[in-house]
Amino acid sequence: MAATIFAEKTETRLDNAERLCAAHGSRLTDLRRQVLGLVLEAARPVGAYDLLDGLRADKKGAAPPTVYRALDFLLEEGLIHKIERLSAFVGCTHTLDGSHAEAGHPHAAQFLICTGCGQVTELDDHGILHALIDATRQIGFTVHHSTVEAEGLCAACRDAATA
């Protein structure tokens, strides 16, 4: 049975992904590496059944809790962020393309959802986080992880909107 053959740089993304797992003493398993390379490759957020489809391409008895543990895994390697407001996930390019020193490491992550063609756009802004930092501090609270999710219009269909 054939591997899925990615793109070149989503190959270059999965051989990161591998080296970074293996310097945390964990493992990217040919099934792992497959389900990071279809979150990579989807031009929008992914569910999990869009991949569990993706994966039966190659893997006929592919079931829902070989998706989840895989994804369970990757969202805890650093390796893909979980977009809660869609329920579906994609890459954290931030890591895989070496912006930061190795997965797992929590960055501000913050999303920009378009309504009008539900593309996802991820920001790596420390200032919004520190901005929450300093607010919750006031009140005694201690941020531990934050993931934000704004919604709106992209560009292009702000553009589109306005023409």
Contents of the next structure:
Protein chains: 2
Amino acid sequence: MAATIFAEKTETRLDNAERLCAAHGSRLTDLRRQVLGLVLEAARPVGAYDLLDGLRADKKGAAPPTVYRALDFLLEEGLIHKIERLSAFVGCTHTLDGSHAEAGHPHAAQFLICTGCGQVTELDDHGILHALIDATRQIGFTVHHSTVEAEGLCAACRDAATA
Amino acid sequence: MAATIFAEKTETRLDNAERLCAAHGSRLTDLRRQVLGLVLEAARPVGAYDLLDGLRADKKGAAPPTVYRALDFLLEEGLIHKIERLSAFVGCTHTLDGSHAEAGHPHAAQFLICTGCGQVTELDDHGILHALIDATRQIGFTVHHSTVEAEGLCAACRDAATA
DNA sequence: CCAAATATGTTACATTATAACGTGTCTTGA
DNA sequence: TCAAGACACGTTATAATGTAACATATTTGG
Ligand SMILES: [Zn+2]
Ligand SMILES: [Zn+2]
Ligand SMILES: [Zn+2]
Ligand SMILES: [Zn+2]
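The block above covers the form predicted alone; next, return the form predicted in complex with the DNA.
Okay, now the whole complex, with that chain kicking things off.
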């Protein structure tokens, strides 16, 4: 127990996550809830070992498998995403805020990584997804999962750079 | 010296690569040529440490930085690509076979990873790229580099599965 | 040839991720 | 109620991937 209390907004999203899990028979345990909370509180993608450090504030002897297992669960549930180019994790904007229809399992998304400020924006753009599906279907390839990540500058950082 | 001799087709592609480098003032040294050869001979994406093992057939005491530096060079030249989801590398189909206009620097591409046979296909699909550019421009994000990787089944593996 | 730039060698280490096995906890049906 | 099984978590050890830092060698241009 003694789970850390997060900011109110985070707790609300955690409650949403808990409902989403319950809705299809999986459990957002205290541990998983805490790892998800740590991901959500971070303004930017968080590495597994940063999460481990965060966990250790509560649970002294926590080890890597603890956090990796929680992350695997959260990925399966579509509650977080892994940013491959950063080996780091972000909360899913779609499942946790609005009540997205596709919640409860991993979903296709696209990520914009700003190399200026480090922030990552999640897109759910049908155009990109369809272009990918179209291109692959032409050569008989069936897509099960897609990774789309763009690095560049967000609007704020670009303006700061040209000023 | 004593650089390994590769299959004739590979040597041809290596010669192409050497010309591409020379054309804009960089050098495909023996070491880089050998690493590129090892990548090209592999039917599938190769990890850095597999390449290191390959290198050691010639150069007994080779160490990780040797292969990572060669890989960095080859990536810069657009001669290979890194598949992020596999932490592995493939030769670029476009720059090494036909003489692609964009050769000599990294370029946007998309990769189809077959989870059945492990083979990776490189696409250079304008539709996907444009969909990405369009979606990002709408929110003021400027893309410098993109990673697009799809996992699924190639035509052959899908047919084998349904049979 | 000499100096600068480039490329490689070498040692040590950092970061990310998983295997394997033991322990607790919860459920559920006999 | 209570065993049996499933699930979650703890713990130890190690695998796999990637870099920092500094020394040496090779190439290039003057
Ligand atoms: Zn999402
Ligand atoms: Zn930014
Ligand atoms: Zn390419
Ligand atoms: Zn296949």
